Amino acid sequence: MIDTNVLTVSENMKIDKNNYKYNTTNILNHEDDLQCEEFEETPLYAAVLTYIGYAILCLFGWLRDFMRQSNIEKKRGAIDPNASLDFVPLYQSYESFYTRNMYTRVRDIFNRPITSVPGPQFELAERVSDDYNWTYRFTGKTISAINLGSYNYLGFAERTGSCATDAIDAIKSYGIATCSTNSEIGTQFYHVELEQLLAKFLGVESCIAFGMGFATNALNLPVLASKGDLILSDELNHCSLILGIRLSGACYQTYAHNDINDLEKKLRVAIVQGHPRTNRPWKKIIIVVEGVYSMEGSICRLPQLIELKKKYKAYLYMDEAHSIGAMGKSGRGIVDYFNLNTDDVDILMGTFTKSFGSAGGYIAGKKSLIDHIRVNSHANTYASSMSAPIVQQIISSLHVLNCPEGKNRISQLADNTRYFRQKLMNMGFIVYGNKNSPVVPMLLYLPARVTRFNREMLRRGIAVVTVGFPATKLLESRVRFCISAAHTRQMLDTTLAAIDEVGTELSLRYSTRYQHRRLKDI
């Protein structure tokens, strides 16, 4: 049986019942513990507050399509159009309540188009709704904005610097496009070059490259699993991951988010059991996790995961969409947060959106795993090959990454996560998450707290994200601030001073676990 209590909890910790370990005092003095994980739970009167929110909106709603089919309000989308040409309804009947009824309703909050590179500073397109947010009209002004919304980790979404040189030299020699498939004549000497500095970058025997992060994940995982697998995979695994399980053939169960015990329950049973309807034994079991998870902030538990894979042979695939170059010392992901063998993780998968301001994903790990990918994977046989400005993108910051400059941004990176996450905490607010997690969840709760507090920032010139239901559980509506070494101390300070200011305003101060305070006080 596996420990998944390895490190000593002190007086001072306390364990909730999700298994996570998390400071009564001061989350600082265990700064050594890689897994220190904060999920305080929903305090009892933002539960019931929540509930009546949202049943006050349905209430309304069905109002409203009851007064639409009395031609009391007419208003444009409130009826199916192909309900009255006799087709099958596009969407089911509770997404079309939802859309018309609360979804629109806030619209404004979502999407946002903006006009410059998605850096620390961006310019947002301001926009006017004529008809309650069905449709919007561009005034032609901008709104500028502290970003912390992008996921724009080490500061690479730049419009000047070597990065975007390279890039546009790249234009200039190569084209914008090669037009075919890396299966015919679209491989090019510089993808070559991309996926052997990645392999080095990584330490691994091979990688290959992709044009799309989602579909990395969604056209990969079926080449990787099929008919007689077992997926056992993370409850609060990404949309691609779920996806391409799906795809795959393979027979899949979730297990509780980052869960060991249940995990290896279900691992047992699997072995013992075998099949359910044939009890045969599986051919192979994957388990499949990320990294770092970006609605909660939360880190995988490698070490374990690791143990337990080694135990019952299984096979690991793990997703580091948010963690490579945004964690461990040298930007390689969790794998170099704690310190562990690249070996140990079977298929090591990734994607260059994030930290490397660029497009595509990848996947690394033994040779004979990424050719028989490179053979049978419909991303490589089927979609266009990398054009090349986006290729050069990535050589060049990975060349950065193995300067002096690239350690101190992903040294100021895991500073600036700290010290906002921990003013948050400071200050009353419930945060999700490692306290080195770069994606910082702060929870908000009522439906109406969300959508007033993404305007009331913005109103103070910050652009964050918020979320909520269906995307969020009902009762974990959210804004999650994405952290980047780009961030001054000023700009970090500039928003937690409009945090506090809103916050206040709102009585978004949730916390059981830490005293109340204004920044100032702090």
Contents of the next structure:
Amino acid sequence: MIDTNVLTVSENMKIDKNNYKYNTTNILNHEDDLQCEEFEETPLYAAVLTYIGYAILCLFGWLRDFMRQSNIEKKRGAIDPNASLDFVPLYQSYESFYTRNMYTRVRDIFNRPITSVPGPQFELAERVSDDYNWTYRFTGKTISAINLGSYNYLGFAERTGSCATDAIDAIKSYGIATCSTNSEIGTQFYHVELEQLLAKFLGVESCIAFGMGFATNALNLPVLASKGDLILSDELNHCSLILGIRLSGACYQTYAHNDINDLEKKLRVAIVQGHPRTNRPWKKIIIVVEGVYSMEGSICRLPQLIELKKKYKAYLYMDEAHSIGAMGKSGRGIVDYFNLNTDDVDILMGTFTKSFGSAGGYIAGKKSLIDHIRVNSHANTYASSMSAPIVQQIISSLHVLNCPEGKNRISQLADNTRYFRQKLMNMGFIVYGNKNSPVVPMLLYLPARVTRFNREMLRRGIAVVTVGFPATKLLESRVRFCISAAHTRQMLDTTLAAIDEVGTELSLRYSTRYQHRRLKDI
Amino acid sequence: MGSSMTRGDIENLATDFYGLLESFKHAPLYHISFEIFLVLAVIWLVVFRKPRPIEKKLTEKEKQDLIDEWQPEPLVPSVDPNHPALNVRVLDGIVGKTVEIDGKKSLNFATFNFLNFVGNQRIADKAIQAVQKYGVGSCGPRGFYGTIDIHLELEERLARFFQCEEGIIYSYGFSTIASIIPAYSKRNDILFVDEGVHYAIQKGVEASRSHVKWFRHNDINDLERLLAEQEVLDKKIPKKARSIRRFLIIEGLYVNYGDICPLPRMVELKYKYKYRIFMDESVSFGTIGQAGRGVTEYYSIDRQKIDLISSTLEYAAGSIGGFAVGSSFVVDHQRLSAQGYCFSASLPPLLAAAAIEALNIMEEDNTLLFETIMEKSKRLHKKLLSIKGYIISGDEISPLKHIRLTHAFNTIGRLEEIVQFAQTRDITITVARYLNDEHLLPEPSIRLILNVEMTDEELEFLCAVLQEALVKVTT
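Moving on from the form predicted alone, please list the structure of the form predicted in complex with the partner chain.
Entire complex below, previous chain first.
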């Protein structure tokens, strides 16, 4: 029976768009509330204006398509070399409606090339378009900007320092590649060293590393789950997890984002009924979650998940792509953040791209699990082994994290995150997510404001990432700031001042819970 | 013989029937309509309504019991500790023409280092310069400040090398073709795929959820048969057939077999049956053709006729990653639709720099490097053929060959013994590793790979060791 007595509503709780009331009894010895999250409701006028905005874009899109069809306007974009030969068209015109008429208008805010290390401050290559974003040319100049878009949580994206020097030494000693797979002749001593070091860092028995984070999920979930299993995945999981789940052949269901009640309901129904058609009991049930959700800034409810999985004998797979290194007192991820036992999470997965300044992914857990993956993984058998400088960068950054310098980086990141979030919310902007998550999504809603915000911030020397449909829901376009330990207080203040200015110009203060204030008044 | 009906009986029946009809005429309207409704209801119940299964409703206690009783399987099954994947040889140092295992150096015929770029000083220098300029990682996907100018340069250089309009790079060789296929081919489309393609292509085909028609490896007649059958089916549903896309997925030089696809005939059939060709040239990039441009150059076919050529930087180019080249119309679509491109971090800049330098070396040398490798492949092929007791699989110009023992003898155990024996004689070779769920699991084999810098003596030594090993294994 779902235990509603545990979930009591206190006066300090806010009802958000997920209608979630959270359980605070599992937090041990922490001053702050680790699971405090907010997802303020979309204001009605913003929703209406957003729909109107998209409707206008659609109308103009149809108009332009009509003009292009009747040859009033020149058709731009590449032409099919097989066009006149009676081949079936490669793309349906309705599929690319969005690309032609909406994406191309705002293409300049994506795919901006950089010409320097993606550190806290970087150089962007200046490009202009003479034909409304269909083609670009580079002017040869660079724009210097504060970087709030790259995943550089602990500031390891550096071109000088111990990590870079070690990587250069690795190139000299080992070359760039091995040109072989791990299961044949591609395993080197540094791969073994990485895996042992990482296992020790995470506090697990064993660990295996791969060359690409996306592939780690997509190629290893099929090894863990197969036909006859059930996978319960959070509705906002990354597409690499969804691809892995699809390729595994197991049945899968999604549950509402971070909603433990919904998950429990689905678990109960699944165990009682079994397979929906044959009624056979499931061979095993795996719950797939992410540590930090990169578009929402929310943190998974790990204490409750562990309780649930023990109660119903399910297995837990946690993807810590954004949380490893960035969360927890010693950077060991969400398990560290909640001060729980690593053994309780069956499969820990993570990537090296975000916090370690490198590339690749890993899976960690018990030795039997890792051995099974090593024998059966697609990536281990068919994909080339990791490159030496990439591995060395991870090893060096792990060494740094074990020293005081590493502890400084972690606490600096936590400080920066809290400071930035608090200021934004005090100004009256809607910010989603947990107050400790270094991913800070701020809602903009209207498509026109999204693009204008991005361009105005760049004019002021700040590079941000704005996302809209289809990466997010239609109504909830947002700007996502990625805070780094390498950001100085001054950089954050500059950014806040710019957001204050642009926010006032574009009327981005939507919050009804917090007062709308200017930065100088906080 | 039943009782015969007398004339009187018939008269009675007729009177009764007439009386029935009369009563209908006199009956009130509601009565008649009610009767008609009843008749229709009976007809409907009998003909149309399917019996609904009786739903079992469980009590809460029963549900809790089921939940308590349910026992899942262990997360993973137990695995054999002697499995080769758990007991690999661990190397040290640069894995170039020679490798170091357990302190001893041996000749390397096992890694895909065709042009010996691993450990190349020029490439290493360029990579070091890239680290000093860009750091190690790229810290983001291509859409969000992960596009570095060096990526754009590499894409342009690859397109120029292949004389195509545009190129696109991926950060992992396996994900390249596995992301490309689902980006173009959707649920209703048809894929004609060679049975012998490698695993990454099989995964791409699986992820696309299209109809797959496998044809026998390199058998053009089988392909024609499938195409003709499809044409017949198309004639039956002409309107729907106008929206079904067709693709032919092949490799230039097959990794699992070492043979080259019959491309000219496939291109002819392309214009006859109207399908698009996606060719994976992982092995043939940098090894086949006068300037290393692959199978299209070898057959002198216009590269514009192939819709998309995908390849990898992990073999001849000695770096990490993959790429695809083709017309802008085809390639540009991937920038928004290929999952492995949009949702994954971009290639670290030092690896892109290494690949650019590898391309520089390939273009400078222009033909010497590639003539040499083709020449040496032919020589190796001749030498291997002269060893009795091995079956050699692969074209004579292919730098990748599979050798097997004669049919009854050919087991993985014996091949592993050969590999171990060769290691004691300072030759490193490997048994080709596959997973059991391949579409068509190839016969066990040893995959021999030729490095362009191997001398004739070294090739002779390899053959001598293989001969010795054969003797040891078959006695």
